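Starting off, we have a lone chain in the form predicted alone, written out as structure tokens.
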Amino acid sequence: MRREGSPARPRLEYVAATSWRGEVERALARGLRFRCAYAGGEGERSWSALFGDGHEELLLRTFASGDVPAVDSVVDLVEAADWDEREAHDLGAIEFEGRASTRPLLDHSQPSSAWAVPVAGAGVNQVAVGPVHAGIIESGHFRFHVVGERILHVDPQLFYKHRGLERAAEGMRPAAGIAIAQRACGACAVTNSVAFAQACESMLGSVVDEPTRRARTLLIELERLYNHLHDIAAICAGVGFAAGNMAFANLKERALTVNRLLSGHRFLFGSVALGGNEIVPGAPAVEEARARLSELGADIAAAWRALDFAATVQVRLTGAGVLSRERAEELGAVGPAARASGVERDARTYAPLLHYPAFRQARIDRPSGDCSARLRVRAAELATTLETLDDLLQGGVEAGSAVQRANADGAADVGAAVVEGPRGETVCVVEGDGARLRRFHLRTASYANWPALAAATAGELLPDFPLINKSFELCYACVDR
């Protein structure tokens, strides 16, 4: 039995290849949600899938058999596993039996006919956008199948700067590996770092103390604050509302200055440590941060009122890029994108390794799943985040450390963590012997939500794609890991 507040060490079960689908079905029938799946870690032919509900985490593992390593596909059971299987096919050379097609996900050497869904009919054309864009965004290619300006289907092709971060972490000491997790994505540096730290602490059987939990929660909410402000600014830009774009961009800049005041870095780099908390701003800095956040909160409320009553903006957002609740559930969407569709799931509601003692999930009155709903969810969550930050800062920020072992058996060979970042649940799994990492897998909220963005785009007008894209505002770097 796991003690309250101890690391969520997953239970590892080995499954015969012939029983793989049946075990996955049983896990789902028990109410465990698919978290992630990955190849390698215990021989290159291993295939593992993590399922959980916050209270229980189950890691199923099988071994691909045959001259050509193969295992049964479960995409018909868990559509959210589609990218995971395609990635393993490209990187791990595993075949997945029962799939209609395993289209390349990372392999960009093949023509579009190999990786894009075939769409044919009278008047159907293709429009290619990217991977180089007119701006400073990262590389991403979108292949639109259209009739006139109506989008029938879109295939996103990402992973252009796949950096091999997970492979680079293999053989590292856990404490050194946190730098790899942090650099997976600058906008999600804290979320990825905390997920990695918690996964390693789960593997090692160590428990961090309350000051560390409070500090990590503070950092996560600071990251959520500036990201939500950035996303609202981006949505304003998507409809050509320059006044809103500039107002929320300015608010984001002010949030970044608070980050620097408390951590020494605008994007909170270097603020998360394995087994403790090393960021301890003095009392004057904490009080100044509280004052700045209070002023910021008042100005956010004023800017939101102006945006909420901008009728031309709201009309443009309403009904655009609808992601239904059913599709959000099927695709495993997470975070504000899922909550905007009525999927009321937030990992902060049960986060014993962080400090959310009285967390109340922000809700909107009409979770319509469109661009308007995704905007309104972020606005509602800003208020919750500011309340949480003020509560955390009232108690100050103290040094922390790891304390006693969570279990008498000490270190295990696997650990896992789920952290609710600005874009939703980020999942991290690590394997090792305690001294060195054998495997590190990071599945971010952006990774989970890219297929949902594609689904929300179908049936919309091509000129609306930039707006729909901004309403999700996903990270390219998170999949270029």
Contents of the next structure:
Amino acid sequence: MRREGSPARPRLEYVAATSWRGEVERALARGLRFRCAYAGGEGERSWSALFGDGHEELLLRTFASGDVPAVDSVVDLVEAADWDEREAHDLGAIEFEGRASTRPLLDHSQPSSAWAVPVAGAGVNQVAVGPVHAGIIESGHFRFHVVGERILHVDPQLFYKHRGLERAAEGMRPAAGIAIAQRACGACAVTNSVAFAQACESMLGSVVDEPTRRARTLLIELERLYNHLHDIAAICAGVGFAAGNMAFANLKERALTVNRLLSGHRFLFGSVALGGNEIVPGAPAVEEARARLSELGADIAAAWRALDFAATVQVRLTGAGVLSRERAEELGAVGPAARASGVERDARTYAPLLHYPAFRQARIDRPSGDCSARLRVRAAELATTLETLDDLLQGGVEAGSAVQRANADGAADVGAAVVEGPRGETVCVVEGDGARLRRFHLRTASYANWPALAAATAGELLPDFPLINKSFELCYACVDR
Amino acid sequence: MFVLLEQLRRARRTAALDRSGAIGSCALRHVDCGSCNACEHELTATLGPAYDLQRLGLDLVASPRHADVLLVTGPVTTRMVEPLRAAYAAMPEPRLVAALGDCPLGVGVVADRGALAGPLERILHVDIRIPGCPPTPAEITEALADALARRA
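Since the one above is the form predicted alone, can you give the form predicted together with the partner chain too?
Then the entire complex follows, led off by the chain already shown.
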């Protein structure tokens, strides 16, 4: 049984291929949410899916059977597993039976007729955008099906930045693998490395002490601070509001200098370690950071009031790119994007491995699921983040360490973790032992939200896409890996 | 609006940027070849109020057809080789290639070799090297200003 204050370690259950769908259905009926699914290493033929609610984590595993490895698809039960199955199909050569189609996701060798949703009718045209974009944007391709200016459907074709990071980490020592997890994404470096560290610690049967929990929470909230400021600046850019874009870009710049003061790095690289934290800023640096954040907080509040009352901006955001609560739930959307649609879920509300003693989720008045709501959620969360940071800095930052859990559930060969990053829940699963990682899987919040972004785009005007895209502000790097 | 503009005026006073350096102009085009996105964050920051790249005659342009310098980030994934070559081919001559960050220089964190075609030097001749993980906006600004000064 799980003890209070320690996270649930995933319980691995082997399932016969014939009862795969039945077991997935049972897990969902018990109220567990789909977290991720992944194929085993080369030649393993295994297919695993993680379900959980924070208190209980269940890892179901089956083996693909037949000359061509095949498993029953579950996308009709869990729409959120669509990309996971398509990824495993392209990378692991597993066939999924019972799907209407398994369109290529990572496989770029096929013509658009294979990977884009077929759309037909009078006056339907395709607009191809990317992978190279007009601004400073990550590489990715979008195929819009439009009638006139209106978007019927969009197929994002990502994975241009696929670096094979999961495979690169396999065979490494867990402590060395953290560099790979961190470089998956610069903007989610802390989230991904904390998720990786927690997953490894769960596998190794160790628990980190209070100072490490506090330091990791501090780092996660620093990451959220600059990301939310960046996203608000990006939304302003999306409607051509230069004053807001530049003012929030400058607030973000100030947040980055605080990161550097506390960790030595503007994006907090190298600050998370397995079984501890790598940052121990002296008391003067902590005091100065606290003072700077307090000043920054006042300026953020003033800038947000000005933006909230900029009627020309607000009118462009209202009603644009609506993601309904129902679709957000079905597609497994996470983070601010889901909360803007009224899905009140935040992994920080139950995070025994971090330090959120009195966490209360920021709420907005009208979770209308549009660009306006996604902007307002971030503004509300900034206030919570600044409070958390002030509280943590007041207590100082100390070196931490991990202790081996002194009970029967010692080391296992699988571990998992869920961390609420700036864009939402990021899930990490590792398999192996203390000497070597056999498998590493990272399913970031951006991965969860790309299908939701595509859904919110349907029916909107093509020139609004940059705005809708920026209101989600998803990463490509940690999706492509 | 007034508050936002006032904050910007304050930011520009704090930055106290040197405005004497403008000696020419140079158009930059960015292509992401598999970066972690940190280089993009810092490149975007160079165009903000704290660094103001445009004061030096440097600016990012929307198309490689308008560009003098191709700024490449990332270790160059196999999937980005063709788009990278296409962007380079679309540039008018004379043209320069800049490697932005440790990844295109081949000294970044390792990935699966099978997924990478880089470092950049294997694909295009590199004229400007801007190391760092990521290089700071100040370092990017300095490296580009130096390159412009050398050619002016």
